[in-house]
Every structure is written in structure tokens, then in C-alpha cells.
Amino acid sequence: MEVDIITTPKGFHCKLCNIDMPNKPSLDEHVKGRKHKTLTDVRATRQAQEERSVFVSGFQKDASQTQLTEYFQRFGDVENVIFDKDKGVYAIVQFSEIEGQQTALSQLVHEINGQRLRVKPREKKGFKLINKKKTDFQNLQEVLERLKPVLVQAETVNEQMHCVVERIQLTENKKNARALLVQLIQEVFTEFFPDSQIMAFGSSVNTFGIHSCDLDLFLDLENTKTFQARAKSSTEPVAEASSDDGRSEDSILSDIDLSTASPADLLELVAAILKKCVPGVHKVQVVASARLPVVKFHYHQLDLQGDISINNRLAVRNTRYLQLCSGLDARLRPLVYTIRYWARQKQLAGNVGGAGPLLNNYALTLLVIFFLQNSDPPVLPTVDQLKAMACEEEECVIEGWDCTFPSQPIAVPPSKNEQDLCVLLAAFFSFYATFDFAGSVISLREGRALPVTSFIGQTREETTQEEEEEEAMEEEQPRQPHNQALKLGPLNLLDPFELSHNVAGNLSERSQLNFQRECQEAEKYCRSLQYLRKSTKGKPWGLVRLFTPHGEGPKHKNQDGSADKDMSISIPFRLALLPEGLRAQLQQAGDDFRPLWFQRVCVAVVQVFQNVLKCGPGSLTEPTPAGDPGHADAAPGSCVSMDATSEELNTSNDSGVAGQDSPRSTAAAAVGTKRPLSSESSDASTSPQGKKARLGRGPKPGAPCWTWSQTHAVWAGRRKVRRELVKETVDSRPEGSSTALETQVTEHILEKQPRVKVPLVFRVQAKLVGATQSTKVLLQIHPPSEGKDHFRDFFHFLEVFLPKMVDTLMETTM
């Protein structure tokens, strides 16, 4: 048992995570778990820090951190220095080894310039987890309560919106001392890279700046590469070489080949030139790991996080693509910084470090311009139109990307769209609601929505080699990366130019369905007075309700405290997760994947019923109301009980399509065929011939419907009978991952638990949503009059076990 782990009346605690677990599988799970790991991996790496650190006192104001790295590098090569003139003149002199802090500390007395130093162990701090979520929400509402009293004395929803933009957009005066920091880099950096050039991008200067934002650099060395070459190629010694402006050639570039160095070593020695070359600075971080490798600093004058990256220049066109954005029509500045404020207020976005699962900022811009675009009339052209509106001497091409667009607003067009902002929030808010995000990539480029089943198996992989071959041999010219696999997620999002990154790829499942769901809630409220008319009596209203937190949306249940009486399920479309067989089917079927993906899914449901959960076929003959499936009214062969359509739904051929040739196949129907004609499964009286069936009293024909009936308490105990089956086989998965395991677990229940007193017989009803929102299965379950208790607890079961035993019959049967 590790020290962190205490046990508790409730099962088991994490002092080092401050998380709970109930039992002892659960804990091992954390303990194996990729928090509890990077956590321990944190802490030891302070410990060792501090343990090779020493805590230095008593020097001069005016000293520099360079000063006190040449002073402690006599005893051990220096690591780090940590300088802080804020609390008291102290500083922490970390070294590489341990040895190093030990022979500084044996030296009894230390002096820079006369001046006597004081020289201790460092403090050695017991490690705590912050909890960021939590601090972060209630920075959160303290920034709200300020922006409050402003917003509501405000006249219009208009005028909230522009005061938005005055409070946090970058004010001129940061804008200057970022100016000026990025000179003095720049100063520094060209004394060791002549001709380089350090370029602003992002936030800081994309005109969508806010005062806590980064500051993202891009240091550009394709200068420093011709000009050393040519020092090189030059006949006259090497330190005789200058460049145009009189500068000599440094030393540094004799050291390195900046044509062959590889961008590791490269941005080693951009973090080594920020640690000792350039006043304030402190913190510097070399990040290998992320997309493109950066590295990390503060500046201590301006309390200023920042980056430099070597590899980026296609950040620097997006940025004037935003600026251009910004320039052509003036409520996109608005509509972008209330919509990223509304999206950090409901927690969407603002990922700590700059990683996590949520939105960034520059995804929540392209998300609004994507919306603007397809407006009624737009209000900003796509991609490929200021591509049509630039001149020659404007079209650029950097890695292969066409990012061709006018420089100017003035070359484009002013929109023909008029709507006020409040309008347009609303109507923002409208789009995203309904939107289709699982079965779709937006596209700035063409201004619209594409299949996501139109980029299955775009990876490079599939060049071939005389593609390859006829590309290496261009040497001149920059490889095209246009075969580069998109990351496909829950959420896809081109960029403008990059047409292989997915911008939002970094979203989860959760974050995305968090952003539709809010969307939706933001709708209702945009619909409300509340929304456009100012109160009297100066309560919150317009944007200050729809900023306010809430927390978790009310659960749907009856005013006795019950389940709904509709019940669903949904089964949401993962590409990712589909057979590769079935993701060709749907990648050649294009903008009608979608049927086809719905009979599987009605396969898969059946299967899970009727061999998973050893369901029987049911019959109800209990009186069914208006608007039930099984109404008299119902379409002729649109609901039928289990045994009339399972073995046509298990029934697959070849090309995947269950029960193709059955007339009475509900999957087959599922695809939107019309209604079988003949009465074989309808009856004369309830549907006379002639008489249309009437609209909302059943399932619409396409939208199978089965009926079940439970006769054992499949769900009861469930876990410890799987942990009983798992000791003697080999089979580990977790719960819904095995169709073997689990039709076990049910064969067990079964033999060694008696039957529920009423058979629960219920109905599953199908339908396909998608198109205009998010492309699901939706399984609308119809409990039985009789044992709703039984069935309450049966459907909660479903809800999660349902959902995970499709989605692994889709992966490894389909």
C-alpha cells in the first residue's frame, strides 16, 4: 500500500490526488492511472529539486541572475536560477547534482562584488495538489461580478457587448510593452542569428488580444541560413564574413549548422540564449512533446507567459487571416470576445498550460467565422473566395498550403447582412444547437459542412511510391502534406489553411457535447424578454444571465420523482471505432452514410436484446394510449414485436446490409423505403384502406420498433457475478467490452436467480437523428404499466450498458 493511499470508513482516499475510492478494484485502477502516475512523477522531480537547490539572501538589487550563475557555477554546473526581487532579494540556485549544492553549502562564506552572501539549504515544502478546476471558477465569478454592475446599467444588448470588449481586449498601453519586449528579443537574438527575424502572432497581435493572453513568437532563421551559407561559400575567412548591415558572423554559428540541426537542437539553444541572454526573463521550458515544439518562458517585468517556436510559419498567415477577419466587417471583434467569455464562463474553455480537453481560443474564432460565413446573407466570404479576390502578387504558398487571400479589406466586397449583434448572437447560439458535429468537418475554406466519411483513410500511408519517389525528387519545392491523416474527434474543424489539422482535435466527447448542450440552453434564453429587454428595477438581464454559471441541467423526471414516462437512449456516431470494412461502406456511400450506419446500429440493438440480455418476445395487451407506437393508428408494419424482425435484423450478407431482401425487414425500412402496400402485417379495421395514417399518434414508417419482455433481474449484481467469471478465465476487460463475457454473466443470472415476479414487457422504438444535429441513434424506451420500479432500474442499467455493448458489437462483429 502506498503512503498516499489512507483508508476511510467509505473504502479508500488519495492524499495525493484528494480523490475517493469505493473498493480495492477501483483503487488499483487510480493507483495504475495516468494522474496518479504523472502526480508521483511530479512530486519526485521538486524533492529532487530542492534537494540539490541552496536559498541565496544578501546581494545587491542591481544584481542579475547572470551574475549569480557565474558565481555558483565554480561549485557545480547550474541548472537553474529562480530570481525574485517581489518578496525580499532572495534567489534559488538549483544545480545539476547534488554534489554541487553540497560543496557551495561547505563554503562558509560567499561575496559578488564585495557584498556578503547569505547561503542556506533550500526549504523543503510538502508537495499539494491545487485544485485548478475550482480556482479557476471562482476567478471566474469574481470577474463577473466586476463586469456586472456595468453590463447591467447598459442600455442594449448591442451596448453589453461592446463593454465586453473595452474590459478585456488588450489595452494599447500592454500592446506597446509587448512591442517593446519583442525588440529587445529581437536585439538579442540577431547578435547570435544575423538577419533572423522574431515575428508576433496569436492573440497578441490578431486584434482578439485579451490582457491575460500569451505572447507566441516565431523566430525565423531562413535568412541566417543564406547568410551562412554564403559565409561559407565565401573565399575570405570565416570570421571576415558579414552581412549586410556590417555584423560579423558570431561564434555560435560556427558551432552550429543551422541547414542540417535538427529543431531539437535548435530550440536547446534558443532556451539556453532567453536563460542567459535576456533580462527578466526566468522559466524557460524547452516543450518537445506538443504538435509543434516550443519553448516556454515568463517575463517577470510584465508577469507575461510566453513561447518561441522555430517551425510555425503557417501561425503567422493565420493570424492575418484574422486580422483581414476582423478588418472586413466590424461586429466579428464583438461576437468573438463575448462568445469566448460566455464559452470560459460555462467552463468550455481555458485549458490550463495550454493543454487539455476543452476549446482554445482560436477554435471558438474559427467556430464564429464558420457561422458568419453561412449567415443569411453572409457576412464573411469562405476561403476559397478571398483566394478568388487576391491579386497575383499576393498569392503565397507555405508548406505546400495555398494561403492566398487579399492583404487588404479594401479588395473585398462589404457583406449585404445588416443584423444587429444581438441578433446575431442569438442566432450563433441557434446554429450550434442543431448542428450535426459527429457526422461532419467544418470546412472555412469552402464555407461548409463535408462527411466525415469522406476523409476515412486519408493517411499518408496510401501515397505510393512513385509519389514518394517524384517527390523527393523535388527538392526545390516544399512537400505538399495534403495526404496527412486529419485527427477525426467529436468535434472537426479545419483550419483555413492546414487542411490536415483538426483544430478542435484536442476536444473530448464530453467538452463537445457540454459546448451543443449550452448552445441549446443559451437559444432558450435568447428567445426570452429577459434577453432583450433592460429591467427597472436593475436585476441581471441581456448578457449577464447568460454569462452566470449554473450547474448541472435538471434531471428529466415525473413530479412523483420517477423516470420519464419517454425514456431514451442514445448511441452516438464513432467513426473511430467502426470495423474497417464498414467505414469503406460508409466512405462510399458519402453524404448518405448515415442510413446505412442506422441499420447496423438496429442490428447491433437486437443482438444485445435478444443474445446479451436474453430477452423473449414480448406481447402487450395492456390498453395503449394515443401516440404509443403500438397505437391502433400506427403505420402498417412500422412496430413489430421481436420475433417478426430479429432474425431479419441478425441476417447480414456481404455488402452489410441486413435483411436487404425481406419486405418486412425493419432495417431495411430504417433506410426510408415507403411502407409495404399489401396487408399481410396490417389490419383492416384499425388502418381502413385509403385512410392516411394520422401524423404524431406512432412511429413515422422507417422507424423500427420492437417489443421485449425480461423475465430475470439481469442488472442485479451484475459486477460481482462478472468479478466471480473473470477468476476463472482470462478474460479482463472492463464491463461491455466482451459479447462472450457478458452473455455469460446473463446465462448466470439466469440459472441461479428466480424470475421477477411480473415480466417486465416494454417497447424500443428507433430513429435516426441527424443532419441538422448530432448524427445519434435515439432508442425511445416505452416502459410496461406494470412493475415500473423494476423497470426504473432496469433502464438505468441500460442507459450505460446499452451504449457500450453496440459500440463493441460494432467494432469487432459488424
Second form
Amino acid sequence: MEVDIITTPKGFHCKLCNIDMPNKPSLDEHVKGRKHKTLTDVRATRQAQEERSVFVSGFQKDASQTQLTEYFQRFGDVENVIFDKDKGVYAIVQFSEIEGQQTALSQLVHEINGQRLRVKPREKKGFKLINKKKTDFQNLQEVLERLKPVLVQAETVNEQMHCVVERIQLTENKKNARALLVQLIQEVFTEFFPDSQIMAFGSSVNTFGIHSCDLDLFLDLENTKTFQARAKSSTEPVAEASSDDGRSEDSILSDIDLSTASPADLLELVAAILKKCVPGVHKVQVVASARLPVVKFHYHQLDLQGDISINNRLAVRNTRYLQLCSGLDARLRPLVYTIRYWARQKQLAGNVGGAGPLLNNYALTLLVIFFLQNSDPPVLPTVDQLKAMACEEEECVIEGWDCTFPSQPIAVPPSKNEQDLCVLLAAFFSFYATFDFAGSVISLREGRALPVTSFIGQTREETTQEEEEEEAMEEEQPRQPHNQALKLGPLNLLDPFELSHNVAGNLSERSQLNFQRECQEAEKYCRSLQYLRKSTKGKPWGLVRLFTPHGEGPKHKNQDGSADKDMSISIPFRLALLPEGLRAQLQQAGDDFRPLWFQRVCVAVVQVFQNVLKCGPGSLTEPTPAGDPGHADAAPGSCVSMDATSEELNTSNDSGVAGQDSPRSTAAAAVGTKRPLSSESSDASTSPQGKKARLGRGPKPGAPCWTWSQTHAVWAGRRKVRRELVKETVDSRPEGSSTALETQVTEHILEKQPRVKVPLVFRVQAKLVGATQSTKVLLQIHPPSEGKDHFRDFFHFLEVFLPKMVDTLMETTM
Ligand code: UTP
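Given the form predicted on its own above, produce the structure of the same protein in the form predicted together with ligand UTP.
Time for the whole complex; same chain goes first.
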């Protein structure tokens, strides 16, 4: 079967064209059809172009297309030069033959007018169909343009926030129109399914709706099932059985047994009724592959997109919970609207078509509520506290999950927190700017961050990052049964009721990093006068600047906050990718899992430099740079050269792995707990998550440091060597996924390529960052004083290669 086609419970789905097909004949027809053929051809052309192209950066801002064409022409015929949108940051140089690309890549140094260029293979991007219809994001963008002058005129940030709510919320008129539509659908469905009930949930009714939001409906067939069962068991003829409101069983109920029919069959039926019997409804489509299968439709008169599901009682209940939270504190709505808007602008939320690697609105709202549970004093109670305030009649269990909370806000004492919106908004950003996403599972039930290690053994089959991104781009995964384990990811946010569901399980690592980075940027901005004080000259201030779209604000810094020129590489904590044995050890370590993981990463880092890249020991001749962030916490003596660690190797064997060649012992010795503590995690006690979950309070590791030397350009032309080697062997895995292959590549380069003029002696310092930031190892690379330019290429190679290789080594050897 074609690679683009997947089977689904309801037939087939073409990933390339994003189309569902109910059966094999329609699949065959589709595959032979014009759309599929055209897209297949376009994709093939794009892929061929990618193969023949190089990615170039580092040129002067005013460099022209002709200049780049002229320069690259020497490697092969240049077909096209495409600049980035901002012009001057990067360019794609497209050769007419693949040889041109290879020759360009095999040259180590590239220069135009004395300016060093960086030339890399072009990143391969998956081909995706772009929806030409105006997106929700574009609509919002237009709203902001109209909103800007109004916000600039407001007197305070609080006023601005209320203004955002007023302008983008679902108006009463629209709410009423939606209610009428729900009534119409209800009437039609009652004809076919006596005693059935249609209930709206999600943004239409959860008090956070915006004017373009969709209409989520739940069709409750429980009473209809009872009605049908009663009719069946009755001695009366079926056609004479009647519902509570005196209706007769319709012929549809004679055809289908609701208690045994599959959800897919029921949805087909729902779709047929919608299509044929509800005036104004069109574009009806069953999406059976979603986490919760739905029937999608469009309602012409209101230009409204709707979804009907038949198994979503929990969503109706969590919608009630959001309504309750809004009723508990009037600050929640303006905060959620503002943060949703900000997240849209920064491209952190708003998956097209509901699925994708970004945050969904429900998840974002829960993040706001969790923050408010952790403010001091709390603005909102935890879900467990709410449960304790509910009376007996309010007890509610759905699908085995406890969903009890008071039905009215009056049952809950008001918060003692009096902070105004402006302060709370800034506090939201600082809360998540330093939040340890990788090491925590956010629990609104308990109102605290639980250590991720306590979920080991309860996690679902692990998937790689690539698989996760792909998964996220597909429709959401089918709903998990009650005892199903939690799917851990870069951001773990437990649903307040369905405790096996990670509401942010679709999020890619990149999205999580972007979210945190944007929070850091926003936090910084919120400390400035431009946030707090109205401009007397009518310039953008307060929320207007905060809403600057992604990519239009000041240049971003690296993940660790350092400026671009800093050489640091980060290796994030990704529990799902670790081998089972190590996961078990981390679980045993409890809250102290970080130092143990750090130690293992260091072992792998040493292996990469020593065994895979064949770096030799370097001597420590250069003093530690003053004020160097990498050294800020390291006391004299905490730096270990390779010579020194070799010595330690012979004497220290506390990890239980001995041997002259064992880099594991090397790093284990270097990460001794006697070393000075990193100041990085010392503020854990002030963070709500640190305060409650006591994360990262164990023995803190030091900052081991190694000095290496490299005599060959082991980074240059690796791809070509790998390709040649792969031809001879069966090992065809991608870069960084095979230790043996990468070691062979290095050996080949050492054997065949000349030495570099001056050996590159550089230092690598590892630091564990965590507790109040996402857990990761930060490797600060200190370049040699000689051959710095050469070294930059090595560094760029390491940036990509090292984290991949460390993952591979951790997976295979620990
Ligand atoms: P959305 O994320 O679509 O939120 O989830 P929304 O508030 O309706 O925002 P729009 O529609 O994008 O404007 C819709 C509803 O689906 C349920 C929740 O009830 C949520 O309000 N839901 C969503 C879950 O129960 N679990 C999830 O993981 C996601």
C-alpha cells in the first residue's frame, strides 16, 4: 500500500491530501485521482530540490542573489538562490545537480569578500499540504490591528485586559444564535433518537469563547438506549413503544441496536441525519481517527464549524469545572483571554484543524488555573479542595473518574489574594519561565507539580520525538481506557479528572521550549516601564507590545538565555527516550533523580568525545575566563582535564565500573557529589513547585570540565563518508543513531584527511540545570584561542551531533 495511506477504524486516510475514505474502491479512485498525483509529483520535485541544495548563512546583510550565485557557481551550476523572508539571515542555494551540493559541502572554508560563510546541508522538511483558507490566526491578527489603537488609549494594563475580553469574547447575540442552533439539532435528533440529549461543551459555553470559536456538541444516547431496551423487552409491538414525551420509536431504532453498535456506526448515522435533516448544515464529515471520534459539520447561516461526539461526558463535566472557576474569581477570564491571545500571537497555541504540536486552548486554560492555584495566597483552590467542599448530591463519577465539585461558586470561600491583573499576568510568565517542565507532572487535582519519576512504570510505550511530532500532526490518538498509563512528553499536564490523560501530550519538544522561551521574554518585558506605564506619545505600550507577533520582536536568545555568540549546547531530560533499566534507577532515586541522570549524561558525553570523535586529552593552559557563566559556580579544582580523570579512573571506582578505558568511570568521578554545588537550583524553595513538590533538593552535582584536543576536521564531509560506508555495510541509520558507524566515520576521516594546521584544544564544562528550570545538561564549550573560526564549524556540528549521540549512547549502553 502507498506510504501515504493509513488504515483507520473507518476505512483509510491519505496523509498527503488529508482525506478520509470509507472503503477500498474510493481509496483506489483517490490514489489514481488528479489531486493525489499532483501532490505526489510536487513532493518529489521538492525533495529532489532539497537534495541538491545547501543552507548558507553568515553573509553580509546586503549580499545579493548575484553575489551568492557567482560564488557558488564554482561548485556546480546554480539553479536558484532563495533568501529568507527577512532577507539577509540565510539563503538556500539550489544546484541543478547533486554533485554541486556535494562539492560545496566538501569544502571546509567558504568566504565572500572576507566574510566567512556557514554552509550546511539543507534541512529536510516533510511536505505538508497548506490550507489556503483564511486561518483563525489571520482573523485574530485582523482583530488585533483594530484593537491596537483602543489598547493604546487605555489607562492601565488592567483596563487593557478587560478591553481584550470585551472585544474578542463571544457576544450575547452570537451565544443566542448558537443556542437556537443547538435547539434545532436537538429537535431533529429527538425525532430519531427518543430521549437523547444534545449538550454543548468547550469554548462556546465555558466562558472563554471567542467570536470565531467552534461549537462542540455531545450527543448523549444513554436514555435512548434505555428507551430501546425497554421497547425491546416490552410485549407490545416495537412500533408502539413510546418515549417519556410520548414519541414512537423511529425506524432508525428498529435498524440499529444502540447497546452493541460501534461508535463509528453511530457516528455514520449521526452524520446521515445531520446531512439530510438539519437545514443549513453542510460539509458533514466523520472523523473516526480522532482521540474522540466526531462528526464535523459547517452551519452556513452562522458560518460556524461544529463537532458532534457521542462519548464525551467528561468534556461536558470539565466544561462545568471551567465555568465554576470563572465564577470563583473574576480575574480568571481576563487572564485567560489575554494569555490565549498572547499564545496565538507567539504561535504557541492554535493547532490548525484541532490537531498539531502546539498547545490547545483547554491545556492553556488549565496552565493558567494551575498558576492561580500556586499564587501566594492562592487565587483558586485545588480540585481536591473543591471536592471536599461539595455536598453529597454533587458527587459525580464519570467513566470511573471522580468529577466531584460544588455546582455553585457560593460554596467556595473567596480568595484572600488581592493582586491586580497586571501583576498576576507578569507573575504567570515568571512562574512558567523557570518551571521544570521536563521533571514534573502538573496536577491541578493536588495543585502542585509531581516529580515525573513517580510516573515511571505508568507511562505508555515510548515514542521518539519525530514520531511524536508526526503523531501530533495527525488527528489526536484514540482515547485511552481508564487504566491506561499516562503518555509523558516535554510538557506533562494531567487532566483534572481523567487522570491518565496528559492534556499536553501532543506537544512537541520544540513547542514546549518555545513556550518557555516566550514566557522568559514576556517576563523580562513585564519588568520594563513600557509594560507598566502608558505612553504619553501614543506609542505601543502594555499589552500591545506583549502581543507582538512571533518573530517580529527583539531577537531571541538561546534556550539557556545566553546570547547567540555563546557556545553552549543543551541536552534536555527526556524520560521517554531512556532505557528501562535507567528509568527504574531514576525512579528509585525519587526527587534526587537529576544528579543521577546528570552523571549518566556526562558519561555519554565523554564517550562521544573520546571514543566516537577520537578527541585526545588536551592540557589546561588557559585560565578560566573571568565572569564566564560556565564557570560561575565551579570552584577551583572542579575542572578536570583528561589527564586528571585518567588518574581518577585508576583510583576511583565508586560507580562499580572500572577499567582504564572506561569513560563511564571518568565522568562518574568527575561528577562527584563532594564538588561545589551549582547555584542554579538554589531558588527552588521560592518556587511554588519547589515548595510543594520539593523537587531538586537532593545532593547537587558540581560542574565537571574536560579539556580535549582534536587534530582533524572530524565534522567536515561526514555525511559523504557515512554514505560511502553505508554502501559497504548494512548499517544505514541516520546521523547520530549508531555508535559503531559514527566511530567508523571518524576513523575514516582521521585516516584519509590531512591534519588541521593547529590542533584544536578546547574545554567542555557540564552543568546540571534544573529544579526551577526544565531539567537539562548545559554544556558550555570554551573555544581555543587559536583556530577559533575553524572551531566554530566544529561547534555547529556538535550542536546537532552531540545531543543525538548522547541519546543513542544512553539508550544502548546504560
Ligand atoms: P479546545 O482545546 O478546543 O478548547 O477543547 P476550547 O476552549 O473549546 O477552544 P477553541 O474551541 O479552540 O476555541 C474543547 C473542549 O474539549 C475538551 C474540553 O472540554 C475543552 O473545553 N477537551 C479538550 C478535553 O476534555 N480534553 C482535552 O485534552 C482537550
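In this text, the rigid core denotes the largest set of C-alpha atoms whose superposition between the two forms falls within 1.5 Å. Numbering follows the first chain given and starts at 1. As the structure is a prediction and not an experimental result, all values here were calculated from the model.
If you line up the core, does His211 shift 2 angstroms or more at its C-alpha between the two forms?
False for His211: its C-alpha shift is below 2 Å.
Would the C-alpha of Lys752 be classed as shifted by 2 Å or more between the two forms after rigid-core alignment?
False for Lys752: its C-alpha shift is below 2 Å.
Look at Lys804 and decide if its Cα position differs by 2 Å or more between the two forms after superposing on the rigid core.
After core superposition, the C-alpha of Lys804 moves less than 2 Å between the two forms.
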